[in-house]
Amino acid sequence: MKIVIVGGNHAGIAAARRIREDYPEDEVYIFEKSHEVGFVSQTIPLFLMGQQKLDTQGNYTNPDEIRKLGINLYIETEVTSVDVKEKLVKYKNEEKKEYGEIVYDKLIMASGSYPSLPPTGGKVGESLFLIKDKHDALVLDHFVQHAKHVAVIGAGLVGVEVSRILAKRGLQVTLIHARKRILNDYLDDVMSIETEKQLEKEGIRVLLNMRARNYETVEKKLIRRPRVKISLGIDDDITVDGVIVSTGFRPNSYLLAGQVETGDKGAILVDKYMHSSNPDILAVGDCATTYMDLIDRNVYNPHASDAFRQGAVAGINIHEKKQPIGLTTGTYRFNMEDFFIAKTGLTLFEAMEQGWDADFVNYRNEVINSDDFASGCLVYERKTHKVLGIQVLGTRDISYYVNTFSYAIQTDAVIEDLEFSDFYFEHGYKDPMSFASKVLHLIREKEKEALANQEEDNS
């Protein structure tokens, strides 16, 4: 059998190394457009704060590796159309005025995300920047040895930790954020302030419930840079070195317009087992939707860690539909140094939103003779106490109960099963008491609370 796999990082090199596993006889090609595969885009803000190198730290695996799977490989070669009813690819590279065509018998599109760029008249790479890929992080970290005053336009994962780096390298920030919350698809209110207040104790402007309307290059000599005016309102203009946008990614999924079912955002609409609606064609990765089985829908869920899983699901099942996918609970940990935040499930604003009769219990604990603390938001559901989502974050880390919790979700696991389980002692807290055990009995003082107030209003 004959596939081809659009797109060579994650996603894509995943359902290549299990294809070459699992069915060894299989042709297998890639096609991808950059110089270059499985470069972590998690390394940029690693980079940026001069903890990794991205010439010898950002890439995972290398063009030689891949081939010496037996996997037939083409770099810097963008796939230009798809003919799914002839199964036919069409490639070029345009710097060796290659063209070809291939004709495939599977074919597995991994080709990722953009990001979505608001309207407006300023140049990338001058005075607007992104972060996506190495040139972007190159390009950002030459400005920021220049910049003085910095905007960054969107405060969810990307927009929060790119603005506390460039903080801490000295720059003035201005983080816009056009909800009433940071990190609002991430994060529930009580644990959003508590970073929004953190991100100013370190010298952040925070504006929220702002949406940036128009940019406009104000200055521009040839001695200097361009700076750039930020329309926000009437009388709340502000002028910046630059502009860093972080209001998302968009899937890749325009080669199948029209020739495959799309949902979410635009993403391919594909089952549990990777397979979109046409039976010879599996998308996987940012071009593809994530079944959430908490909200049970396809949603846009772009993140690394499912990109991984939907390869190697897909690879599985290019021949048959064998192995779905596992549960998604959408966990999360940011790169977020010396203040670590991460979450999995839902929000309670997102398991009310469902349905859910859900509540949450939020637990703080302060290091003993510090100002260091951990602060953790579970979601749950109030009659049986099922858990529904956990949020954690803090100067200490504690975001492998992330991990844990997760698995709680995935088995319908109830806080009670988690009291006493046999977690190492945490010494140093003021309340030496596990997470599992202080949650719960936060949920029972409530419960006696919500009872005692119910039986006053019955008298």
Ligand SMILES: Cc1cc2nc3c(=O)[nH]c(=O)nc-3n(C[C@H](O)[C@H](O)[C@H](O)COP(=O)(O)OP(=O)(O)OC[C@H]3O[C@@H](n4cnc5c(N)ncnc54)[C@H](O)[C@@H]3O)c2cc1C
Contents of the next structure:
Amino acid sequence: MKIVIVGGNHAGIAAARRIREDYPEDEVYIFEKSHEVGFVSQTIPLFLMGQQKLDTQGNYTNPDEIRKLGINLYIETEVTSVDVKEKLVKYKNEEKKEYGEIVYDKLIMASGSYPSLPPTGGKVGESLFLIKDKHDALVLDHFVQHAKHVAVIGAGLVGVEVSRILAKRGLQVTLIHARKRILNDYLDDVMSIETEKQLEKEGIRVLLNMRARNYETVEKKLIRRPRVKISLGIDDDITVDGVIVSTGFRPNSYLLAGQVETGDKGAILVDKYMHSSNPDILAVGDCATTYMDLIDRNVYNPHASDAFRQGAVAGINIHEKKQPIGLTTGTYRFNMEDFFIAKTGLTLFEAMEQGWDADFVNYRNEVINSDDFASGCLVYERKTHKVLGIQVLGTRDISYYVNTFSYAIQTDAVIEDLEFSDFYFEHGYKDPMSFASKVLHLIREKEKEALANQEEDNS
Ligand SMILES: Cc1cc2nc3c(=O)[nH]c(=O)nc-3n(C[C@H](O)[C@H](O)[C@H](O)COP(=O)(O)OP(=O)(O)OC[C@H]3O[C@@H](n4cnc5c(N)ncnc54)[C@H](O)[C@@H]3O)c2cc1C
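Switch from the form predicted alone, shown above, to the form predicted together with this ligand and output its structure.
Everything in the complex follows now, all chains and molecules, and the chain you saw is the first one.
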């Protein structure tokens, strides 16, 4: 069987490797438009912090290693069209002026995503900066060496990470977010507020409930770049040296536009086997939808962890539907040094929106004689105590809990199942109880209080 994969990053590589493992007789082709494979975007924050080198520490594999597996890898080769009826893929290598086409038996789309751009205008690389690949990272790094004041638009995961890094590099940073709380897709308000406080402590000005309506370029000789005046629709317009746009990602699914069904944000709609609406086309990673079990819906969830899982599952299911992907809980850990955030499952807001009779407890543990702390927020079903999600943050890293709780969600565990689990002892805290024991204790307290209130109301 001839299998063509479009895109040679996490999802494409994971699919190709798994096909090699399970079906060594198949012919596998990967077309990748850049000159490299396996670039980890999480290296970008580390590079901007001066902790890692982009050219030597950003890629977990290279073209030679992939070819040694017997995979036909074409780099610097862009797929320009897919004809689903003819099963025909056309490609070009612009540099070498080479053009070609290939007929597939099965196609795996692993073409990833691109950063969403504001409708407000502005020139990318001059006054607007994006964060997705190595090129973006180098351009941004060069720019910030000369800049004094930047605006970051969008306080999602990338916006918050980059704001902190640039503030630590001595820039004046204004973080502008259209919603009432930062990280609103990841955290409940109490945790968002804690993070906002941390950002403000680090000197970042956080503007909430505000949208950049217009960017007007104004000249400034000092850094030989135009400055940008951002209209916020209030008196408080700001003028900055550049704008970093981090308003999320969009699926790169245009090659199949009108040829397969699409879902949330135009991502290629796939089932739990990573099959699209066309039986010979699978889609994985940032170009595809993700089925989120807890909300019983296909959503757009562009995470590296999913790209690897989905790629491997597509590899297994390339001939026939054999193995559905495991439960997706949206597990994520932020790339932030000295202030750690991680989450899995639903926030309380999402849980209630989905009709769960949910509640949450928030627990903050302090380190003895220190300002350091770790805080956790457990979301659970009120009646059964089924775990629905957790969020953790703090200057002490307890992110590892989210993996444990992700598994708890997957196995339909209730919080009591974890209470006396044999977790290693974490010393140094004022409260030495384990996180699971502590949150269960808080739930019991909350329930006792509710019962007492009810009895008082009844009497
Ligand atoms: C700064 C940053 C930090 C992040 N941090 C995290 C994190 O901490 N945790 C996490 O889970 N996720 C994180 N992510 C998201 C994560 O990087 C993506 O989810 C992941 O890269 C998706 O992998 P992918 O293979 O599906 O797509 P991509 O990485 O987008 O790769 C798609 C590949 O397809 C190629 N391609 C596209 N079109 C064509 C074509 N027509 N022909 C040939 N090749 C093509 C592209 O060149 C690219 O190499 C982060 C992202 C960024 C930008």
